[in-house]
Amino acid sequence: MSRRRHSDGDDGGQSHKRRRTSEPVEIEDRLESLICRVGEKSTSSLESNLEGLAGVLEADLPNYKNKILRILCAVARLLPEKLTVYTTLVGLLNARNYNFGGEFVEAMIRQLKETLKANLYTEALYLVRFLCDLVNCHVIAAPSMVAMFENFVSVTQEEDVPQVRSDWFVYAVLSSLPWVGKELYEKKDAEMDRLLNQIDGYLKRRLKTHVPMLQVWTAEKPHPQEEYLDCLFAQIQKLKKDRWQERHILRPYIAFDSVLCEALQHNLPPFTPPAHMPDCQYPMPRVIFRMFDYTDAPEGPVMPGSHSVERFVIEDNLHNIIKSHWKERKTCAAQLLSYPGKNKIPLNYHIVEVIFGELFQLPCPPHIDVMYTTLLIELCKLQPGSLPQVLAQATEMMYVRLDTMNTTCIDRLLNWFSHHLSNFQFRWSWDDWVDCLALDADKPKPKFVKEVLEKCMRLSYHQRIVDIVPPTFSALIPADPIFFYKYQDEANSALPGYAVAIAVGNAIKNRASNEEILTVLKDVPNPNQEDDDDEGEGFNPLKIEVFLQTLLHLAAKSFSHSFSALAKFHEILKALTDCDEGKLHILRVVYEVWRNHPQMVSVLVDKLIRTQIVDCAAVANWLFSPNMAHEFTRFYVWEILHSTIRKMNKHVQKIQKELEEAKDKLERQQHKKQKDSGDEEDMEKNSEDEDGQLEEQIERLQEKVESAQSEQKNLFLVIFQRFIMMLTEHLVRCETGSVDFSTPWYKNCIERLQQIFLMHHVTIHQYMGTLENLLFTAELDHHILAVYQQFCALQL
């Protein structure tokens, strides 16, 4: 007992001591929690919560001012959906403590400069908007905000800078005006008119070559697919015409007007936008996604028009909620559905449009594709009585518009739709899509349904798909994914290599060694050699066919069996494919035996690249070869190609990283040697040896990087060269035959070319000079060259 009491006393003493030292930390955590949670659901009103919090923070300012400044700057940057809540809080603090208000404004300007230098343009946008809203809270004087805007717009006059730089600064001004336009116009109307006229002039002269590449739909009906700056400018013009009246921004500071209007205001320090640097990465331009208008949501509140600023504010807020909570689908769905002012708008329609807008955003969505699927499933669970109907309506609309939909977006649509169906027992009103059965198989609608069913089969099994789809759709149901082994039937015993295939099968079953199997394979006749030709072995396609068909046949039970087989006989496969023709042939054989099972083809090709049995260029050459022409528009072909490119890119990045690390290590060692230069000779000798080893390693890595980059450049050259050849042949054939070149095949092919540019734009930019000199020359057909010019315009 006494021991326990003693230890209790000890623990108590320690915990008391710990509590004393950690008290400031506890208070800091409490302050952070209070600030971050203000504006969430509460029994008290937002106004009383803000007033209470301002009192708490004011009392803690003497001891925790820096911490409070840091937290408020962070929420301004990271929680844009609660922007006006925090500006009101800062306004209340400024009214009580003028010096704190000044320090906060200075800290925000510092943070804005840092985010711009770090290429964090989205966060910089939120900071600009926050500063604007502080004008409404009487923290910042309106004239100094107008002066800052004038500096932003002056960027449009800079010479030799990318258009995307000017675009960002113009967007920063326009996107802030829904919050602060009224206040600025009341104080500085002439200056604001001049500012908007300058922006108008800039928008009229800016190039829009990039727009076709970023549109989800090529058709302008039923909804125009507008460039983002044009759309926002039209919304601001309408807002100005409506005397800056908008009804969707929460403005808690209005309740404190009597307090805030008494506060002293601060002038923003002069802000010069940081100069353009070669490593600046500005956001890419966008096209605004539109799927619904007021006619699509007949019941309940009316949907704001596409040029009303309410549409911009609602969509912007919904995007911000997704950005803040995308990693937690349940929280994200709950936050979207509890959007403030939801009773004034058809919220479900807005949410569905915003989610698909992000999913279809080109070149790539802000978050991983699967996040949008899980978020929509979660929303359907939370609103089972209304959201599934809106989602079904949206799916039907997209199906109807498939003819003009971008191929990349069709890929994402079929991935989402098949995954979604798999979570709802694959239930769908297939009979509503019976119109696709009367169309040519290469038209977008039947193609889409076929690909969806194939993707569904990956997520279940063949018989299940046969059972859920009406019999009328039998032509579009995927083939049974069986293995084709040509040496299985005795009727084929006359085939060359039949006897060897049986012998190889027995050898594998009897666990023969690699040498024994290669000995058996020596008996395979070479169809490429004459009988009297004794000159070495050469490339023997039949040998590859006999061995690989037999091996994959024995391992056809599952993915795992196939992977194990490739790993076990890696040495033989490498020996059989030591030339380019061998690598191409091994891919042909994989396709031949698994032609009814695209998923198996995809994963086996992936495995062959990983184990270096084939290289990336061989895969590209195979996919563009005449043997695969009939499969060229299939989804899985492009899945394989993009996966191949990504592997190549990752390989280059990995070696580059190793090289950078080795260089850093050498630099650190040399720096340390300079510091310790007074030490003994033997230490110096050791460090020289280490330096020598590192220098050798760096040299080796440098060679590896150059070799990998050369391989990477070659891969892109192969891909683009094949595209140009195929498209040119098609255009010449159509011109000679006087027929329209714009066939479903042509649309698919030209949009796949766009897709390669968009999905791998960062890597392709490194090789622009080579591409321009060798492939995309002025002599090229203008239809193909236009794609390259659109790509170049994305970063102009």
Second form
Amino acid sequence: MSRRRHSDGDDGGQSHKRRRTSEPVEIEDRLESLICRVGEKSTSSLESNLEGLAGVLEADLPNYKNKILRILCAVARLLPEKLTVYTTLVGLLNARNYNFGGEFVEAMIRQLKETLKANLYTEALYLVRFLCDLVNCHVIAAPSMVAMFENFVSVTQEEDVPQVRSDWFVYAVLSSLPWVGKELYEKKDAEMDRLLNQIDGYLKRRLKTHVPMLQVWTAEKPHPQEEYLDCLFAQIQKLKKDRWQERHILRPYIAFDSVLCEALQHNLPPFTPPAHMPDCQYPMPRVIFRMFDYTDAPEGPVMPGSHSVERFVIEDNLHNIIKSHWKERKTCAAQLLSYPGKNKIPLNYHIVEVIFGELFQLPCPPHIDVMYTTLLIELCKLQPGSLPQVLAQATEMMYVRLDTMNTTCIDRLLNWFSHHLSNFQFRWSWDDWVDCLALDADKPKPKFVKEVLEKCMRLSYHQRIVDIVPPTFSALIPADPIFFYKYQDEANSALPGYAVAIAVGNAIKNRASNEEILTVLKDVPNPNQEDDDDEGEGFNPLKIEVFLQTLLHLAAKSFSHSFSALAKFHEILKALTDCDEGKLHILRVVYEVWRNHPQMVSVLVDKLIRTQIVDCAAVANWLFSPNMAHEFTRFYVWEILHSTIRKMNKHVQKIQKELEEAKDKLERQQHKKQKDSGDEEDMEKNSEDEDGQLEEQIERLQEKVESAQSEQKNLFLVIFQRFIMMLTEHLVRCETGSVDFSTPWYKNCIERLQQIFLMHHVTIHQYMGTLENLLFTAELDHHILAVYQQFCALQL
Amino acid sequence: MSIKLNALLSDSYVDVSQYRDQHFKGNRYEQEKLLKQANTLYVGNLSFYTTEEQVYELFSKSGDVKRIIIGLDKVKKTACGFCFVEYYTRTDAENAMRFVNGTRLDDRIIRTDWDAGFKEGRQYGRGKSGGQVRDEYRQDYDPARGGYGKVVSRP
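Now that we've seen the form predicted on its own, could you pull up the form predicted in complex with the partner chain?
Time for the whole complex; same chain goes first.
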């Protein structure tokens, strides 16, 4: 039945733009909705839904062909978890309308070229896989698919291209084989054997320097953290040995075999992989995260083995579901739990494994960390009788294996665990972890528990933590976050500066002006100066101490109080910390007074940077200074450092954006001038002025950008230099003392160095030349240099 | 090629709610515009004992917090169970709406909503007794929010 309005037909062949109603748009939206929702919960079977939808679309082809083509291309690209549903749909349409099938294949090839050009490699992958499954639906002829694969694999013969380029093309072939391996082997087994041999050869000669940097655990047992291509190849080889029998993938097209068999197939046009360009950004290599195997699920369906292709398909689909629905946690949880075929697999275990795999992914998780916490809570709500137990089991397993877990991953684990507990009244069987109490405090297990409790305290309060752990754990309970005031009472009256501290305190309480307070501070002697020296405005550590200790003491009540204090006395603080030593000393004083309250130290340092009382390099120097060596392995130190680096990066980006905007504005203005005519003399003069102003602004911004970038580069140089010094010192000391260098401190330090590279790889990439020339030279100890080389091997 | 699927655009946790501040100076259109660009969130159902530190820690999980303003009883000038959280960027605020809203802080499910922006005076409860309006009329006993609602405890 035609849905066209009667009046539209009256105009004959003329353009309908004048009289276009909202109806076509509504119909297009409805088509999109029908297509997107097929396969979801329905009273009818999937087959009858597909049959029905194919009928509707076939009827709409005359009027909405282009829209339907675009929607189908989009779902191919964006909904890979429903791949076989849509390939079946295309198969049915092709059987009914051969031309449409041909046009669809052409559109897909066009889209594939575009996605590759646009560096959208993940989407391109799904397009390739879709095309492969169309072979199963009798839309594409198998030999032409094999020919495309041959072109893909020939990329491995290219010279002088990044390894990640040929990696992608090999991955595209291998990752499609679970769907189409059987069919391709039936039609072209000799060619396929040759392809797999070529791939085997490539994988053997491929460099794997990057792997240690990406592994979550350094130990091989119980589950090796395999490089992603190696793992996939092993899975495909096993699949081949099983004669391509694959039973997990949902294949709706099997039910339509009789119809699809009748369809005529299309040949893929010859596809040449686009040449490598300097600005191509191929995906980074990965390591496959595994934490469970068939021994872990106590009852019910067995978990497919690590080299089974089912494992690959399940993980891939679960990752894709998260990618599609991460913004909507209820939908995401529901979609994960309604995974088709869930009754044959221990689904909860797969879900938990995939979620932690993403959370621990190096360099960074695909989505913001907190999403995973909330998603797991949602899953616990939907499966209260089973999922919490799996989660507890997972947590216990990760605790047991902390000794070999990457420090960055430990950070994320303790952040997740403490946040999770705060949603469940901090209930945990702490007694199960009593073994950690017998270990040295710097060992990973007690350290982990201590940091978890500290994070838990930040989300609650000190007494709560005391209450939730057994008394045996008292050594691991965080310190009571009190303020330490040097000039507290009469007992300290002998301290230099005591009298002035009292005077300053009173002045502040009486709302004295900045000038008055500075006058009071003049009385503070400078331990750095000679007695007969004129009172210079030089660095006076005692003055800083007296003022800041007193100020922060008066403002200790809350963050807001302290921020107000810093804002109110900004002028004084600036004056006192005009030089580098001053900046360093201010940070030392903040630590002195708030050393029991790391969270307060964090937020104060943040404010001091944002109000430009200290700069980022000062913070880095402070954290690496001997005064802070005893805190060096504490989590909050790294929170501060990474936050500082991020602030620096955002600052540079902000000014760069301003510069771009000014440049755009100038361009637009000049463009407009060219088009305008009219009162030329007046206009010319005005626009020259305007241009001049803008050009001046651009020049100033350019300088600002250069200055900011210089500061940024300097920050990284400071940080890397400090790391190199500390690590070299340790390694030399251990060598001369014939002691094993691999202490818990060393592991922490070298992994923190790795973490800097991984967490800020985008920015660091710009300064690689300098880093290589100045710091990471061949003279460096090979242990330290290895970190740099692994980073380079990621070809980020 | 760059067709976006409506099905994947759904981001319902970020949508503006039905609530509108009745004291807002400006018309509905202006208010909605501000809400759609806001970096500030209203946070409700806090315990009276929840501290600024706890709010900072939780809300920092979606991005850097610019400032927190704890809601106060207009008469007593003590915390009365709500606050404002302002982020530097809209993206960070959106992630809070997606992943912090509806989870627990201090053992209570908290609720976040877009706010048109903090103005002096908005940190005070608007209930007759000085606290929030909701605490005037509620019938249940909530030890973390002063016990019974005012309507119950009034003679």
